[in-house]
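First, one chain by itself in structure tokens, the form predicted on its own.
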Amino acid sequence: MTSASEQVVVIGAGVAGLAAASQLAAHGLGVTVLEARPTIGGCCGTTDLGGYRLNDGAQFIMLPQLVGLVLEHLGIDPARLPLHRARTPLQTVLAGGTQVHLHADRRVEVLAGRIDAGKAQAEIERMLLRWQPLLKVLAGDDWLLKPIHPLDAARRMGPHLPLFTRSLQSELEGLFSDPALRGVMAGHLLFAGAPARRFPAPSILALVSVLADGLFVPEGGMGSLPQVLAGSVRARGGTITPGAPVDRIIRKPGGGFSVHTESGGPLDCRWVISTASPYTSLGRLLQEARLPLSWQHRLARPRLSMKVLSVQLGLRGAVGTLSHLNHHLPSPESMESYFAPEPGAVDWVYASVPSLVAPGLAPAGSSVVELYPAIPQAEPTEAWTAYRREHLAEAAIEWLRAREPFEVVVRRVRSPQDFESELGLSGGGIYGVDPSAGFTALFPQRTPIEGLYLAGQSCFPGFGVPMAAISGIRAANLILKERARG
């Protein structure tokens, strides 16, 4: 048995925690992964309901090359995670009638409205020419998996730094001359949870990645990735314990920690990696330890990402849309109204149809549809009563029924309060720390408490799956470096 001085407890069996555990177990450390839920996967899990496989959080994979690099780095054959690519990843319908499909081959199909498809195609190519070099720097090799040396980062990023000086809104205005096309492009970035003026220009990389590299769903759903990672952890001698919510982390006087679960005895270890929210890890779980004032101030002022109401449906029959992701949005000049909808109304909706990309997620001839009606962002999770959740869910279902007939076989509805209680997402913020706040809003992975590390605290929309895994690997590497020092 590995001594306590070589033990690591990882809190959370999502992508970040499992990637960290696989890395540590490969280097001979004793690893125990504690997961509060009865199943693994966290925000990248899936739930089977009446023959339909529903996403628990993440809906797709972008930057598949980074996912492949992560798996190879962990000694896992990427072929163990077959991916299906969306043929028509994006559709936008704007108030006023504009309707555009963007295809995987970057073809622009204007179904309604006056957008010049040829000019739009040329402007999209210009966007890719401008931004793909930076995307290749970020995702072209495994440098993000290793310690980042400032000189190396400066060498790689230096030529592209001028791209960071603008806002996303000004970048879109410079790239796309037609206001309607600009609205289409901005619409695909609204799922980040804030208006374009609040984001730095590099946020456009989420759109660039879809058009350049594709949008994918694993065969078997998003939960296939954590299952592959979990297999690696177990094969290397690590232990994964679902249904073991952590109650507190106690720093021991002589060094190391005692990690207590709600249902079992304490686990003694030298290191802890927590993939729970920093506000949970440091603000609630950590006991009897003083944090510097700067950290206390940050914990007292949470900067959280957007909240959603999720309405997931298993339908009998196929749906009419050709696109995986579908945005029904206000007109370009009033796009910010998306974040302040009328109470109880369902006017603006983001909808995904994962079974279009991976048909095995639904029974033959059936569909899985996820609806996300726009909701106010400033409300606390307590405002989401069961009545309000169900009332708005019914309105969203009726919104869809007005567009095509269908029969609901299964349904699952979750509000911000449900995401907080079920997935441990502080304040119901589905991406963790607010992505529009930039990297400075993220907490360092190395905390002021020796031996306690953070991972998976934020997942920028679209890039969340590979970046969560990378955060876990980087936290594990910090432990390995500390171990090597003795």
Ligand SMILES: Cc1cc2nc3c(=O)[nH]c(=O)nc-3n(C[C@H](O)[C@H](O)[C@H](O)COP(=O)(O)OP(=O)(O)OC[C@H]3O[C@@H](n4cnc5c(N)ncnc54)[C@H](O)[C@@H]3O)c2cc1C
Contents of the next structure:
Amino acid sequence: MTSASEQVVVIGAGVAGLAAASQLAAHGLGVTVLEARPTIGGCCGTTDLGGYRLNDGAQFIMLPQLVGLVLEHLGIDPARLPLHRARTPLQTVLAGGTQVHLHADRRVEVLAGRIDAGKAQAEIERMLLRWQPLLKVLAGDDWLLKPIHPLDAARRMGPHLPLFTRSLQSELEGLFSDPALRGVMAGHLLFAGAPARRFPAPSILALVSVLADGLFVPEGGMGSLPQVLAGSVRARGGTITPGAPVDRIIRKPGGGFSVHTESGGPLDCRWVISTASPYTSLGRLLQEARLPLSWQHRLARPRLSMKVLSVQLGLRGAVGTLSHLNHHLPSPESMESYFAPEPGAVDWVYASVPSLVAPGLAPAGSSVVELYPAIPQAEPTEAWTAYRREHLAEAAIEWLRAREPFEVVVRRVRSPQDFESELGLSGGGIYGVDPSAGFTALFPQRTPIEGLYLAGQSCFPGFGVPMAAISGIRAANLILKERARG
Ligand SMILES: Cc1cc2nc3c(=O)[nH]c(=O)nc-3n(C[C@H](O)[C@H](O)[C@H](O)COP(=O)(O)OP(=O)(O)OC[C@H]3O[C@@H](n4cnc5c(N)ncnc54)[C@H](O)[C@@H]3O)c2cc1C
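Switching forms now, from the form predicted on its own to the form predicted in complex with the ligand, please provide the structure.
In what comes next, the whole complex appears, and the chain from above leads the way.
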């Protein structure tokens, strides 16, 4: 058995915690992953219900090259995670009648409205030409995984710095001449949770990567990635304990920690990586430790990402009018109303059909549909009573029924309050720290408490399945470096 001086406790078995644990176990450290929920995967997990497999959070993988990078870095054969590319189009319907499909081969199809398809196609190609080189720099190498020398960063990023000077809004205005097409493009970026004027121009890379590299769902669903990572942790001698919510991290005199769970006895270790929200990790779990004022201020004023109401349906039969990802949005001029819709009304909806990409998620010939009606963002999670949640879910189901005949076989509804209590998402913010607050709002892996590291979507490089996994590997690499120093 590894001595306590070589032990690491990882809090949370999402992709960040499991990637960290795999990396540490590969280097011979004793690793115990403690997970509050009865299952692993966190926001990248899945739940089986009545023959349907529902996503617990993430619905698709963007930037597949980064998933490849993570697996390669961890020494995991990528063949263990076959990915299905979404071939079906992205669909956008704007108030006022515009309806556009963006196909996986980058083709624009205008089904309704006055957008000139030829011109739109040329403008999309121009966007790709302008932004793909930066995407290659950011996602095409392993620099996110290790500290980079400032001179090297300057050499790589220097030629692209002019792209950073404007907002996403003005970038979209410069690229797309037709306001309706601009609305379609902005609509595909609303998933980040704020209007385009609040993001810097490089946020457009999320759209560029979808068109250039595609959207993917792993064979067996999103939960296959944490399963593959967990397999590597166990194969390397690490332990994963679900159903073990950590309630205290106590610093021991002389160094190291004692990590307490609600159910089992304390675990002694030299290092802790917490992938629970930093607000939970440092604000609630860590005991008897004084943080510098700058950290106290930061923890006291959380800037959190968007909240959602999720209505997941297992339907008998196939859906005909929906594509893989579907946005039903306000007109381009009033796009911001997406974030402050009429309470109780279902006017704007994001709907996805994961079973179109991975048919195995539903019984043969059936479908899984996820509905995300736009909800007011400026509300505390407590505003989401069960009555309100069910009322809006019914309205969302009626919204879909007006477009499709269907029979519901299984149904799961989660409000921001449920995301907070079930997945530990502080304030219900589904991506942790607000992405529009920029990289500097993200937490570093290293905390002011020696031996305590943070990882997960609120830490650099940020939210999204591959990014969260990378943050875990970064935390593990810092521990490996510290261990090498003795
Ligand atoms: C609704 C939704 C949709 C999303 N859509 C996408 C998408 O399509 N594509 C994409 O790339 N990303 C998407 N994301 C974001 C993505 O899922 C996350 O960025 C990523 O999965 C975060 O991984 P993580 O390991 O950092 O955190 P988590 O997955 O949150 O893992 C943290 C784990 O820690 C556990 N935990 C918390 N507190 C404790 C404690 N006290 N003791 C023990 N365990 C604890 C939690 O139970 C959880 O399992 C989505 C997220 C949500 C919620």
